[in-house]
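The form predicted on its own is given below as one chain in structure tokens.
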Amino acid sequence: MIGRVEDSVDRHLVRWRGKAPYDERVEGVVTRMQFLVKHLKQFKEAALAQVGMQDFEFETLHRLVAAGGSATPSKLAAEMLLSPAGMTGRLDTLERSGLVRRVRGADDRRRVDVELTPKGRELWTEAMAIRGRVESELVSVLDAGEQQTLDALLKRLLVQAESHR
């Protein structure tokens, strides 16, 4: 502990404390992970929420602006690990609601590219931004050396689990 400031994982430590075999340092540190990324999850769906999106919208987007704005459909479905039907749905809800265009290739009418529309960038601008505050004000609470060695471990962290896969 910090201090004398407790957060939920002492509390479960305590709870658990002699019940199990486990390492409590090591139970605190993945359990205090697992609590962070939930967290983080929600306060982004929070802020999706304020500009009237879900995350699947936002992560389809968010996959065409890396790409450069357009992409095939079979390659954002291998990308996001969803079958070609599911990518099929959230292209037609995407479509619907005017954020992407599907465009006939010039060369060759049977290949359809997935086009972001001028409202779709905008709108992923703005949950960009949002998301981006989010993640600041949470991550304020350390000073920028204190960034700087919390991403170098979490970095160590996920080289190691990335080696494994």
Given for the second form:
Protein chains: 2
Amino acid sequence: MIGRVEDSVDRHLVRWRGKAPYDERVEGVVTRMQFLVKHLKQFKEAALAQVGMQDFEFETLHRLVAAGGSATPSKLAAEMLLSPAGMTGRLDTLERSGLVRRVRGADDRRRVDVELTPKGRELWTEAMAIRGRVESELVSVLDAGEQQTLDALLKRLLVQAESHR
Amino acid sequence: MIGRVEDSVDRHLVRWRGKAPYDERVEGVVTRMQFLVKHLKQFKEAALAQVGMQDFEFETLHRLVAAGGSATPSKLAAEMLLSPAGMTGRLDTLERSGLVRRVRGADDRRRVDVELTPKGRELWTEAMAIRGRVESELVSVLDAGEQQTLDALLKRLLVQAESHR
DNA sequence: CGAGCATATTTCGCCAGCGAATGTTTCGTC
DNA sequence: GACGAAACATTCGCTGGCGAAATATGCTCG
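Having seen the form predicted on its own, the form predicted in complex with another copy of the chain:
Every chain and every other molecule in the complex is listed next, the one we just looked at coming first.
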């Protein structure tokens, strides 16, 4: 390893040296991403509890705001890599909390439009600051140039992943 | 953006330009990691279905092999960022499938030793090749140097995340 | 030596998400 | 213009994971 500092994945990898036909670099990259995502999820959940919201609720509101305040469930589901059934569940809880409203499409009555309520937008704004703080705290250990490098590399992987479907 | 190729996160980000007080780079990094992990999970689940195994079963066996063939549930849970209760559930299904065996610790009878069965080791070996192939296919769009750069950056983030606890 | 405190695991009730099946509405085609 | 196929959302049954409480064992100290 390069530096003297170790993370849990280093400790995991050294146990494997020579034990299996096995690309250490690939394992490292994959495992670290998995752990980072899991840690982020836990940090954000703890932070968002301050405003009585759950991570998945915020993410859904967030996508909805990005879409201009309204979108169809299937579109949201696809964007968030979620099954349609899962999205129905999310929307149920959001609607029950009054953060979101469902409206049958006037033109095509198979569709449903999901709209952000004023209360939903308000809570999203609050949560926005919280989430930004948590994510920044993590990513800011890298300087601007390093962040850009990291982002570019991740993007190339994601392009590959998304082309595979 | 640097290249002309776009991924879904690019498309997401451009909608946000100027709309919120919001670090685009941080959002990019975080969202791409989340999506990559989710994609990986889906790819691996599809691939592992060939040997009738689920992703979480493989990961558990994997950690168990790394630990030398046996470990305690709480140790495994901690290593995998899982709650003790969750680990009990995993071990239940693994034991039911005969891939793993639980043995009460002889010295300290509060403890349980989880041991890999021969069948478990055999199936792990099979799955190993499959998983390696899927992960490599993704990560190999980067050359060796790029992989190393990526790994080093991820590691610095993970060190930060793990120190936060 | 026994009462309480600590440790390790499991049980219990709950929740989010998935795949498959269902009910509607719309479209394409003959 | 009617009928089969496709598009959308939802319901249903199931599963993995979580937090809190329960259980069982070990340790410590008066």
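Positions refer to the first chain, counted from 1. What you see is a predicted model, and the numbers here were worked out from it, not measured in a lab.
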| message | Based on the rigid-body movement between the two forms, can you say which of 126, 31, 74, 103 lies at the hinge? | response | 126
